[in-house]
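First comes one chain, alone, set out as structure tokens in the form predicted on its own.
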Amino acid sequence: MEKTLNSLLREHRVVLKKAYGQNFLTDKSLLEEIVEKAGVDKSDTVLEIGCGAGALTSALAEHAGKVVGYEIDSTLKPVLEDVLAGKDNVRIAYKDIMKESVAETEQKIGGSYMLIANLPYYITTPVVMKFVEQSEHMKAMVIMVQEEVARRFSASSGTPDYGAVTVGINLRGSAEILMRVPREKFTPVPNVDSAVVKIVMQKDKYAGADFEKVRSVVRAGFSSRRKMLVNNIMNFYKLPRSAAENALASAGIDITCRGEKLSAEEYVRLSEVLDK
């Protein structure tokens, strides 16, 4: 008989840690739906961050050619060994992936991959932006995140949820919400609902752009949401109003707009003008 999460934790004397944001999914049909929507098959290598008790890891192992997992809590090792017994296409590293460079991680993976994870809420944005900005070989990311964060990742320009993180994702790819997941599906039950987001990478979306300079302009644009973009550019770059207005006009941007109205493409254009 298949063991439940609680029986596994009791058997291996594991106590869940709030500090690691451990809220586990155990609904097999839901896990299968996530893997199906991700489009994983035997030709794929999957990177999973935060393996937890191995429910998603196990589902991924059934469909993927190889699964490389990272789990910060080494006390879960006996649980994962139990759940993943016989699944020879899985390799787990018990370490904090945020203390390893993306280049190091990708060297271990060896080739293109998909990042699929039920991310702990406290590291969601740092993990997402680290891999979106630095990855060379990630094809796509399918992640379970807090619902309001999912809305920010996939927001349209000019909406309240649209922000610097949205632009950062749009510079390297595009995001969409695949499904909503109510809080009752997790153990223990968190205080918020979740959603599954898919980010498809487009490596050459803005080929030739200096992303560090673009991100600088994005930071300027969102430095004060209530102010017009021209004021934020003036303050951030110490420019006179005439120079800031000329820069916006040269980039084809309305000098009365706010930073939240600009698309990623417009931020790239403005960056190129300011660089000159």
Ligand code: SAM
Contents of the next structure:
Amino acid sequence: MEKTLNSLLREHRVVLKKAYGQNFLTDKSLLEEIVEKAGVDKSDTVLEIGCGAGALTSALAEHAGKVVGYEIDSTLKPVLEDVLAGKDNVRIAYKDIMKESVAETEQKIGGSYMLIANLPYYITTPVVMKFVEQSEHMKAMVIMVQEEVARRFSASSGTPDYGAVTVGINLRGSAEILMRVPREKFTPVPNVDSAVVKIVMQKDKYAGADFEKVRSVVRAGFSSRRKMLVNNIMNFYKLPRSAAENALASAGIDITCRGEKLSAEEYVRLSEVLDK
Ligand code: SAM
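Since we've got the form predicted on its own here, give me the form predicted together with the ligand too.
To see the whole picture, the full complex is given below, headed by that same chain.
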């Protein structure tokens, strides 16, 4: 008979750590649904960040060719060894994923992969942006995040949830919410509901763009949401009004609009004009 999460934690004397965002999933059908919606098959290699007690890792190992997992908390090692016994296609590094460069992680993975994870809340956006911005070989991400964060990742321009993070994702791919997951599905129960988001990478979307420069224009665009874009550009780049207005006009952007109205493509165009 399969052991429950509580019996596993008791047996291996593991105490859950709130600081690491340890809210675990136990519902098998929900885990299967996530893996199914991610579209994983035996030709896929999966990177899982935060294996926890191995419930998602186990489901992934059943469907994927190979799973490379990271877990910061080495006290979970005996639990993971117990749960994953006999699953030879899983390798786990007991390491902080933020302390390794994406290039190093990708070297260990060796080839293209999907990132699938129930991410720890306290580092969701830094982890996502690190992989979205720096990855060379990630095909897609399917991640469980707080519902509010999921809305920010997948927002349409002009809505309150649309921000620099949304544009950052749209520069290299596109995001959609796959499903909502109520807080009661986690142990212990967190204070907020979650959602599963899929980010499909389209790395050639703006091939040739200088992403550092585009991201700086995006920061300028959202530096004060109440101000018009032209004012934010003037302040950020120390430009006279006429120069800022000319730049917007040359990029084909309405000079009265706000930064939150601009698509990723418009930010790329504006960055090219400002660069001249
Ligand atoms: N995958 C498990 C599940 O779905 O039940 C656990 C998910 S839990 C929300 C997040 C996991 O990430 C925890 O086990 C936590 O210890 C781990 N974690 C937190 N910070 C991490 C980091 N910087 N690097 C790697 N793992 C981390």
